[in-house]
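Only one chain comes next, encoded as structure tokens, the form predicted on its own.
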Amino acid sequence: MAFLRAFGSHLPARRVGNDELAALTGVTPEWILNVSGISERRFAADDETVASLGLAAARNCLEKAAVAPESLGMILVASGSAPRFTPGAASQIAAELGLTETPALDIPVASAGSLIGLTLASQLAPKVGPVLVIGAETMSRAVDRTPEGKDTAILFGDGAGACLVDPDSGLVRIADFTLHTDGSASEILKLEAGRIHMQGLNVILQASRKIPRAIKTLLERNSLAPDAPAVYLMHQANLNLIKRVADTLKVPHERFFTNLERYGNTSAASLLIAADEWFAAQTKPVSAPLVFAAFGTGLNWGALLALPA
């Protein structure tokens, strides 16, 4: 058994509004808002990295959980934008936390990486102890802020989120999950040579079919209707995509938590940042199911079901 014990997050201080990006990409601020649902996003400072953002989110999470780094059994770090492939950010974050023997592994999957981390942690925590899952990205450095690159430049921001998966207790209990990969379509969404390449329409079509299917499979397997979850916490990719998923499931849009208007698409960090904000706003213990879902490079996608503890 495994529980989601605490969440944490960290966002860079610099806010980048649509006016600034519109001037660089040859579009209007209104167009950006209409196609993405994003008003502003955060960009990392020159001295901020995937590792430093992830470290700040990790410390925030551990502080909320009142857990010392020495108590961790493992660290998993999801990122698609780490500048160095190997060793990635995980070993650096572990070292900054003062850990010299705790296993720290990287999950190089943009967007869906933190969901993969949560599912892996749910299986590992009963064996190794508390697992810290981190999603951290500096995606603003992987786009071209030019008219030619406008379709990706307007979407992405930087940030980090974290979650402590505990074998004994927490806010909610991880009940089930489903993960999928379709490598035959991987060319439509990839990071290569430090740049993100995305066939936007194809990605939306794939995600809007695959995510609801994964969620339905998970809910049906646990005898739950789509209106049973208190909230759907999704990777914050695009507001129009989130609405499509809600419509397919016949669930009110309001049941899907969103914060991408303020942060943009922070890739593997977005799911955990969203969860941190949602849980921080709750005044009572969770009393209904929760669903986490994501879609990303690979193509990888899936969903995770959490129930009241």
The other form holds:
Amino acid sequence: MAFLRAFGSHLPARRVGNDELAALTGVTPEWILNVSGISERRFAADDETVASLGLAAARNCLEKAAVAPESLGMILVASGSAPRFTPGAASQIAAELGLTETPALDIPVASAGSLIGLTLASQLAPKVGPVLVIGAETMSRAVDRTPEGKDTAILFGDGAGACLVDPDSGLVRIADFTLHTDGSASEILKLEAGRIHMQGLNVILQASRKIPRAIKTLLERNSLAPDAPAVYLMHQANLNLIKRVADTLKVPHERFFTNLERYGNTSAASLLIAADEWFAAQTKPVSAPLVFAAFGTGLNWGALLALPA
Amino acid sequence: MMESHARVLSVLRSVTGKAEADPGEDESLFSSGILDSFALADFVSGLEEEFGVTVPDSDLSARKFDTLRKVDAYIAAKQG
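Starting from the form predicted on its own, produce the coordinates for the form predicted in complex with its partner chain.
Now the full complex is given, and it begins with the chain already shown.
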């Protein structure tokens, strides 16, 4: 058994509004808001990295859980924008936490990486002890802020989130998950030579079918109706996509937590940042199921069901 | 084929809310502004419902649904 015990997050201080990006990409601030639902995003400072953002989120999470780094059985770091492929940010974050023997592994899957991390942690935690899952990204450095690159430049922001997956106790219990990979469409969304390449039409088409299907699979095999979850915590890719998933499931839009209006698409970090904010706003213990869902490079996608602890 | 074409056009008009849309056979539905990314997803779902076919994930490419001629051919092949 495994539980989601605590969440944490860290956002860079610099806020970037639509007016600033509109001037660079040749569109209007209103157009950006209309096509993405994003009002502003955060950009990392020059001295901030995937590892430093991830470390700050990790410390925030461990502090909330009142857990010392030495208690961790493993660290998993999801990122599609780490500047170095290997070694990635995981070993650096572990070292900064003072850990020199604890396994620390990278999951180089943009957008869906933190969901994959949670699912792996749910299986590993009973064996190795508490697993710290981190999603950290500096996607603002992977976009082309010119008119040619407007479709991606307007979407992405930087940030990090973290979750402690514990084998013994927590806020909610991980009950089930479903993960999928379809490499036949991997070219429609990729990071190459430090740049993100996205075929928007095809990504939306794939995501708008794959995400609801994964959620339905998960709910049906757990005998739950789509309106049973208290909240859907989804990768914050695009407000219109989130609404479409809600419509497909016939669930009110309000049931899907969103914060991309303020942070944009922070890729693998977004799911954990959203979860941190949602749990922080709860005044009572969770009493209904929760669903996490994500879609990203690979293509990788899936959903995770958590039940009251 | 003519009846099928009319049904495709009807689905297109329904999902886009553009009742007057009348693109040429080879006119790009995207370049012309008739379809955007979210309307494309609705269009594909609408075609599945209208024609009782299933569009597999491997066919989820905007290129396959770019013009009415391509859509007509795709539906004909699926119903083959």
